[in-house]
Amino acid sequence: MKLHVCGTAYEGRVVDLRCQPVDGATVAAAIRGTWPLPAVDAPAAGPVYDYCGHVHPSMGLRTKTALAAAARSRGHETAHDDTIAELRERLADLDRAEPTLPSARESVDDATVAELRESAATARGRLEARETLGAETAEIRAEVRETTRTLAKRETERTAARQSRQQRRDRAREYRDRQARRRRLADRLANRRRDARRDLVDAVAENFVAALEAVPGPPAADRPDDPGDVPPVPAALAVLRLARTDAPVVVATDRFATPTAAADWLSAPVVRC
């Protein structure tokens, strides 16, 4: 790896930054690529780095999740992996934006349409009567045309409003159904992920216990029955010992005599902060 910190260039498998005014969180963020400085040239951080990339006394740790990521980094697979991939793909297909609903149209009430139909019929009746009598019809013809035009316009508006309401209901129902399918798939995916994590943890459980036993430094006064309940720092170091970590691990703990000793024990490049 290569680092440039405060005008100084560092290169190698082990870098000691304890003399520099830079904290471990910043260095780890730079290695992850989420912070611009210090400039780092190193292998990309894998999933296990999200849990154990920066080992320090105030850290927390989701030990079993980190242990599952460590198992993955070593190529472990589970019988649930194909199902997980399928569920992810199906969820991605459903992950669309909310539908755009057509504008709500103001409906024309039935009474208005009935009144217009009656007016149109009355005007046509008057036109027929005047035609029978041979009287002037120009004015009444104009009235028939205007009344019929208004009726047609209102009926068209009522039909459009009815279709708009139906489209809004259909799209809203389709969206609710899609969201329900999405929740069911998400629940199934979460269950299969838990199953896969359990299998991965089981696959490396013995090695994890052995790694815990080998962690340098003082042993815990009260060793918990469940290795998953071991304090974060020794648990993180044990996870890292199991994992393949090509990206430099930022270590801010005095459990190793030297940064080189930390890199040797972890079998990983190390930045000491």
Given for the second form:
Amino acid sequence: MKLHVCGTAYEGRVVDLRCQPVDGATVAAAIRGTWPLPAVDAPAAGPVYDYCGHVHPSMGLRTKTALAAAARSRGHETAHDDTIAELRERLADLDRAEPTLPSARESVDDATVAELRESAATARGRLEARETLGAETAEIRAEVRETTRTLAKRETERTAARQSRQQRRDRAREYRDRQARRRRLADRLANRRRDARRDLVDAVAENFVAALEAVPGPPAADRPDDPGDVPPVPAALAVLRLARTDAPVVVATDRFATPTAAADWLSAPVVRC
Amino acid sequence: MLLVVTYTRAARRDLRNVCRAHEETVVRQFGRAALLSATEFGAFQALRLREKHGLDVQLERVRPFEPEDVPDRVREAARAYEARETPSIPYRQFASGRDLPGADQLRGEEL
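May I ask for the structure of the form predicted together with the partner chain now, the form predicted alone having been displayed?
Below is the entire complex, every chain and molecule, led by the chain shown above.
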């Protein structure tokens, strides 16, 4: 690896930054590529680094998840992998865009339309009566035209409002059906991933216990029955020893006599912070 | 009443929070859905969820439903079918030959 910190260039399998004013979290983020400084030139960090790329006393660790990632880095596969890949693909193919709905138009209420219908009918009746009498009809004719036009307009508006409402409902329903499908797929995917993780953890369980026993430094006062309950620092070191680690591991623990000893034990490049 | 149905985990969580904070407005809560009372406050809470989660929140207005709201023939059909002697007989078969509306006929009728 190559590393530039505060104007100093470091190169090699083991780098000691204890005399530099830079904290381990920053270096670990730079190695993972989520932070620009310090400038690091090293192999890309794998999934294991998300869990234990930075080993320090106040860390937490999801041991089983990390262990599964370590098993994967060693090329372990499970019977669930094909299903997981397929479910992932199907989930990615499901369009998650929310549709735009046509705007909800103000509906014309039935009473207004009924009223207009009635006045149109009344006007027509008056027109007929006047025609029968032979009286002046121009004015009443205009009134008939006017009321009929208003009625037609309101009726059109009402139909449009009804249609836009129906369209809104249809589109929303289609989207929600898709969301429901997505949720079912996501649940199935989560279940298969849990199954896969369990298989992976089982596959490396013995090696993990052996690695735990070999972790240097003070042994835990009383070793928990479940290796998953071991404190984070020894657990992370054991996970890293199991994993294939090409990118440098940031180690901020006094368990090793020298940074080189840490690199040898982990068989990984090491940055001591 | 107002029916609020959620379609994502985040929307479901917020619905649960609304229900917890405003018990007096909640008529009934189910897993990812709830019935809110038909007040402006109930509508306000429903709209807040809708604003935040968009179409992942479905809002419906729900009216009480009583057997009396349904035409007699439908009620009689339901009663007769539930009193059937052969449990496995499908309604379609059960209705034919009796003075009962057919399934397709029922499907075509809006309440």
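Rigid core here is just the name for the largest C-alpha set that superposes within 1.5 Å across the two forms. Positions refer to the first chain, counted from 1. On a predicted model such as this, the values are computed, not experimentally measured, just so you know.
Core-superposed comparison between the two forms: the CA of R162 exceeds or equals a 2 Å shift. Superposition on the rigid core between the two forms places the CA atom of E143 2 Å or more away from its counterpart.
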